[in-house]
Amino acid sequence: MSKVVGLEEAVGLVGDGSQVALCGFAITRNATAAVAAIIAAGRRRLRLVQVVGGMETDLLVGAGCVTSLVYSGGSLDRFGPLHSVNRAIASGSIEALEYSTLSLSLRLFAGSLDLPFVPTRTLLGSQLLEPLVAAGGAAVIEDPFIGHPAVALPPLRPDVAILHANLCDEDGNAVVTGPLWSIRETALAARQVVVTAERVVSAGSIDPGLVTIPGITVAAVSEVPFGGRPTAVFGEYEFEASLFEEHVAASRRGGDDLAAYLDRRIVGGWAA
């Protein structure tokens, strides 16, 4: 049975209060079209998970859709910081739990394998560890074999992961080209996966060896050409500097300027 639906129906899997995992990385492969549809749908109280935050994160936080964020930092690379995210954290309007990139990836890895926890030595000696332990996001344990201290990280199982792929078939088998970062672990950890793709093809027409995310884990697929614009999508298009500069200016100012920018771009898209 085909999993192909319209974008509004696909993001309908994201309800108020959902824990949503984003798979973009800074200014690359952000699912901006899906995020715009979530904002347009008026979703609230979202709990975001993202290894490296990017434009999609800043959009959702700036639009007031988010109450908490689990991440390892983020930026818009050469264009500057995530002003909306940083302002929300500083004001206390969202709660943030900060990991290292490796430790958060390990939590998603544990979720993808349905492990009770994953042991590691990362974070030992880091200033990040104490607040994570206090928040219940990590524990210091004793290695049962050699007696040295170790860190236990609980699994992450987000309600929905949102991924922008180069290619996907009607059964949900998705192809992501270029760097994968933690995309696979994030998608496989989620209870449901929404894929937007540059192109959707018939079932069985993709070489299984090229599949990054198996269709069995995917709940909905939408064909959205330029669904990552204005971020870069490897093998498809580069980032668009002028649109990033526009976003950063509005995000930095906040208030009415940010609201007007979001209204224009969420309603009109990045081609407006």
The other form holds:
Amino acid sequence: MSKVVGLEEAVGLVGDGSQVALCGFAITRNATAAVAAIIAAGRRRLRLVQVVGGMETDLLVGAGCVTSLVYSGGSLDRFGPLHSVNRAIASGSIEALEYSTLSLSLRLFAGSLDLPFVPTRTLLGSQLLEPLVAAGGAAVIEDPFIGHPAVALPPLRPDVAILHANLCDEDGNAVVTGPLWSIRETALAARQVVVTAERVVSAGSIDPGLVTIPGITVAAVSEVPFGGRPTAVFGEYEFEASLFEEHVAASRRGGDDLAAYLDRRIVGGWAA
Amino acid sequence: MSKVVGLEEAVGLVGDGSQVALCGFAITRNATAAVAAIIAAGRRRLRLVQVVGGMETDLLVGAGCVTSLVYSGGSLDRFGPLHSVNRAIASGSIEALEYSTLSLSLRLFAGSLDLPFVPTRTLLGSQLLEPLVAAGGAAVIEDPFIGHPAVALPPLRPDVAILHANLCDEDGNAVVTGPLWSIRETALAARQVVVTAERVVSAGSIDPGLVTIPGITVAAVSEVPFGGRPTAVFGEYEFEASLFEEHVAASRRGGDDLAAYLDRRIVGGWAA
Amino acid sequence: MLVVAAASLIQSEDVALVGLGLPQLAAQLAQRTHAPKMRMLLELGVFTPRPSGPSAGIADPRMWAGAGAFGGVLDTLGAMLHGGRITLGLLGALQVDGDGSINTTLVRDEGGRERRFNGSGGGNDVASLSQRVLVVMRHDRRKFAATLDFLTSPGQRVAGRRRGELGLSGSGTVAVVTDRAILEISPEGPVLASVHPGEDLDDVVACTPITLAMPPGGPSETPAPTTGQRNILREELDPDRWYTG
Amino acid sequence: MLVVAAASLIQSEDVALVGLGLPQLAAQLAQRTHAPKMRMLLELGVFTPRPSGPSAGIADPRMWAGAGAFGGVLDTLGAMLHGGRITLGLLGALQVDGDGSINTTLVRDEGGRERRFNGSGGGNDVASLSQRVLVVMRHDRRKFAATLDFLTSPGQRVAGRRRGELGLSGSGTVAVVTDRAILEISPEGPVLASVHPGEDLDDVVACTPITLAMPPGGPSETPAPTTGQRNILREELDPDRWYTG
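Form predicted in complex with the partner chain, following the form predicted on its own:
And the full complex, kicking off with our chain again.
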């Protein structure tokens, strides 16, 4: 019954070409250990989905694992932009479909319930909208009740979501502390969920009222202390500025500098 | 800054003709003290909204405060049906619009975000659908992406929601323990929220990760220990079978028996 | 017997959304006997409870004991059910028709007067969106109807149209389990699959006023409850006989 | 000065959705001075924080200190913003046009090559749905454009169509606050409402390459920061001058 496996086996649910949803946000709660294991496994042609990109996104794109990205932008807060992501989009080496944070969260919400679509008023008037409509990622419709224009967003159901939690039990019931941005929508939209957690405990030992992601939706659990470093994990540890500066410098320069940084950190990790 | 007031003042936000959303579910977490205060204040022509009706619904309808009810049914679990509600609908003394639990929850979700509508596949093929379409409470549309039939549900935004919480701070940050059925959608859809709570504490003394309803959406808070009796309030107290039996007997008989029961309990309450 | 027969149709692999009353008992019994890995959900937001004793209904916190997680309707009826992850819906009924469509809203007497009951709750959602549905109810001729007094929850067909054409997912009702028999609902209509031990076949048929097919070789006899099943029901799950009176 | 000027336009009654960078500082300063009851929200799910020190951005947990509640994007950008409950959006910009529309996605150099930045995040949502919006940015002639390199977030008009016609709610951008001036966006277009102390009016106009109207009597001088405001900024909110360098 237990879903607890090693990290390598857990990320084995991600195959070449998988649509992978990431749950980090900028400099906080990135599943960096899981992402490093995916890079180490040599995965290719990943199609990423993430509401707001961060370090995990920049790592996967910088390591050449990614062919497309559905997101609403991202950054490393004051440390800088996602240089590898931005360069890959500008050069055409990955395809990007760009939403706003709310509209992409609503696509994932629609995916989590498999609703036919969700209509919204956001995105109207923006240049973001036209490429989304062209790609089948949005449609402009009329509200059937009062006839106003609305943007219909189709459901998005990624193959696998990767989440770094504070605490998880053997059945996959996962606890995320602090703000939740789009974590629940993302995890519940995915067909499978991989949880790395600071601490894994036996079934029945977590207060069900504290559970963020019900275990019934989780496929694999791996205990990875400091699995979010150097990003901040609320309730566990703060972000580490010097490691972000190292990342941003390598990602900005690209080429051999980025390759050397990835070689060093994908194997060695960021833990102290 | 504090939103803490007496119960009478809190339920003063409910006026004659208000659309009032209730958050109880069958025999659990009914805001019976708040409902008794609304009855005692002599409110009339209330338009109730509740995903699954329970004792609070049967009390307000039995006391003659209600002209309409939007709900998905309800009961008092093994103690019996909502006799006053069922009789009032059958006799035509109140108008009822009946959904399923999910579809009404989605209408409230649409209301909470003021989405133009939310489409679903539930309700298709049911006799529930036709009267909803006739009343403007649903429309059958085509999915703009794949052309399948869907039921569009318009947003529902009640005037006031009434919730009995375990714990609340002076700013209205409210903690509900246990399962949440449609409490969040209902409270966030309402233009104003009234919270009764077993315990009211000072601002800043509740872990923000435990808060179910953000205080920013709450208009009034009132400390009412045992404010959910005789229904079960998870983490606080169990339901009281003998008081349900008393309620069901009076509600089934109606007339003078019901009036005597209401006279006794609306003033005396159900607390031990 | 009713509860035991219903439980026998629940599989260990099932993710089951469980309605009020007899369905709760059937799910609890299956979980305690042959289907220990069966995962139960309650619409009000309870994931994988393992209740060990009796409860007054799904809204009784005793029914939530041992839950792995709490959430809301948008999680249970939303992400799990509408999201296509519920393999089995367990529902009660006031009335059922030959397509397995369910009435839980109202019955009309001969004078046309309505008597109203609990309404849909999540029943319509469960019937509309589960991969398969079991209806669990007492055997009473008034509870079988060629035309329901109110069609709350669709079965395999509604007015001759198959559920896929209507836009619904899953198979709909695959069986109606009563205290006298098990009726399978096939794409061609209801089949009297088995009658319970001690029941008279002709009398069961006479008390089932819908067009009923017979399986090749006739209905079998439903296996009798074991002592273990009886003991769990009588001593633990329903000692006061609220449901199995 | 920029942060002080932006803070001065925040009211104690505001429910403000606050973006990354300078907007955070303006909101924190207003909360610490003249608008103590102002309620701040961060898109990632933070309700009413009262951060007392510096932070590296909205995703830095130090920015969440003193929060009344945590939730998710469907609560902040959903129930609060799309639900019509946000009175003020505070946003940064790469580029802004005369309608107050915002580009945070990319800039093109003269050869047409793209340089990409952070994208929308919740910025498009905040601009689309807040009752009013303040843009807070450094004054640089390349940041004002008659035609944006990319229109991420709509202002009061897009290509001449008013936002109501487009289906958007609220007023859109009502002011652009820089380190040199405050531009109000009126329904007729941008107005140079005030220039900051020590700034040369003609030079400010020369460095603002969009058609700019003058208020009757000409632009006023923005009130200078008080010592108290300076101290809070320098000593508490941005001691390392990450933002106000």
